[in-house]
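Only one chain is shown below, in structure tokens, and it's the form predicted alone.
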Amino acid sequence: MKVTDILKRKNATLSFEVFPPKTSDKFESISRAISDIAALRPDFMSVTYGAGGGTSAYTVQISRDIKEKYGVNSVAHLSCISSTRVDVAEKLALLRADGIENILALRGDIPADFAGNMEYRYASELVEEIKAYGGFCIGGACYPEGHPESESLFSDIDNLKRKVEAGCDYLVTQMFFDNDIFYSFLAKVRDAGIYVPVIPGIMPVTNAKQIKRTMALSNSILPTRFRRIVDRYGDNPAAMRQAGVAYATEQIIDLYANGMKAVHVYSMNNAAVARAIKDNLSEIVV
């Protein structure tokens, strides 16, 4: 089922990222992981998908699976940066031979080592090559404190603009900490003229290590009662574990108290973060 169609048919829906393995001797722990999200019965979940396309093949096979084993409606991500159209052409058959339906369309992150012809510079070139394509319900990724490499949100939102009217379907927001931001980011997306539905996107963080990636890779505020969590428990594995997820959970019941249908999680692939979570909502998402 297409997302689009998802938001349209429930009130309050709840899905999960998970991401391949890196390479083939993790295939069976990650897939382990996997199932046991799926087993969850999300709404829905998506599939990263590697820099450079490393792990595209397990990102087809992935999505796949969770659709055809786990009976769960998947998202195939899909990044251009370092590729070429004919390799485009060739996962988007690839795709529609498996019969996934969804596609969250990216930029991607240049590959260190990348020395070749950029075909794709924009994330809105390959959105409208999928739509091109056909079939494919299309989504699109957003920064509700803009992207790095903007000069400011507003021209970050001008860009987002230009992405959906190559054809997303939906956005999907990086992770924030503070829902206050996602309120106002949404209040100014709306205000441009971009109406397709936005998901907000949330991270449990649950160890004080994963604070410091997630910062450099998203450039996201960490609120100060935050700060004050991962300060006091930092130190303690299991009770960073459960502030971490109480401190999702809040987030995740008030964007949907304040009229958001959709919430994606970023599991990390952490099985049992993602079903402390679904447990935590199982009066309010049902």
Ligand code: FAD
Second form
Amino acid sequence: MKVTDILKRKNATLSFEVFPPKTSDKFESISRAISDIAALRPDFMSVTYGAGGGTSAYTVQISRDIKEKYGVNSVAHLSCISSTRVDVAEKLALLRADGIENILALRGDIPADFAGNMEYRYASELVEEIKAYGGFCIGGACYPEGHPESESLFSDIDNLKRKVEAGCDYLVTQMFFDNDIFYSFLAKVRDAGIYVPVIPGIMPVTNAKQIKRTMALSNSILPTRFRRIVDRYGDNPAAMRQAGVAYATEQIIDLYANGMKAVHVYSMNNAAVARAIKDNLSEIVV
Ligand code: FAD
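Return one more block: the form predicted together with the named molecule, after the form predicted alone shown previously.
Entire complex below, previous chain first.
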């Protein structure tokens, strides 16, 4: 089912993001984690796409398994940074043949040493191409704190508008740790005339090492309230996991309470964390 149809059918949806293995020896263990997450019956699961291309075949395979083996709606990510138009046409044909209905269309991060020829400069060009191909529900990424390369949040939202006009049916946000940042972003997005559904993305941060990596990648601000949790429990993995799940749960409940109908969780193939979040919402997401 298309994500936009899923969103219309329920008052509160919960979805999980997973990533494919980088190498074939990890395929079994990652498949098991993905199957455990699918057993939680999320409204959909999305599967990331390695910018370097190494895991791209697995993205399609895992998206198909989620849908066919586990009976859960799936979204395949597709990034265009090092792709030619021929590569993209091949991927779209593969996704169509496998019955995948949803694509999250991304540019991908440009590697520091990238010297190749970019046939796609921005995700909006990929969105345009998928739209012309027809038949897919197309998602795009957005950034409540601004994309790291953008001059300002406003110029980033101008570019986001172009991407939506190119054919995005819905948007998913980068992670954020302060819901007020998201509410303020959403108001700006609507003021800019962007009316497609915006799904907030929440990352349960459950170990101290993950925090450093996450902050570096996401450009997100870590609020004092969360920083104190890390300072206090960062050296105690079990306590940090419990506190990280509780913090993410509180963010999610606040989002639903403020009228959001969908939340996407960056579950990072951690089935125990996904299950803990789902259990905490057992009377909220039904
Ligand atoms: P774009 O929408 O192209 O934006 C990139 C930058 O270009 C922004 O600063 C934007 O303001 C600017 N820009 C856009 N259009 C124009 C224009 N016309 N003129 C001037 N500037 C412009 N990466 C992966 O490799 N694989 C994944 O599976 C993946 N999944 C993700 C899922 C989500 C929900 C999110 C939020 C990110 C994900 N990423 C993934 C990371 C993403 O690829 C990077 O953040 C990348 O740097 C930007 O991708 P984008 O699609 O947002 O790019």
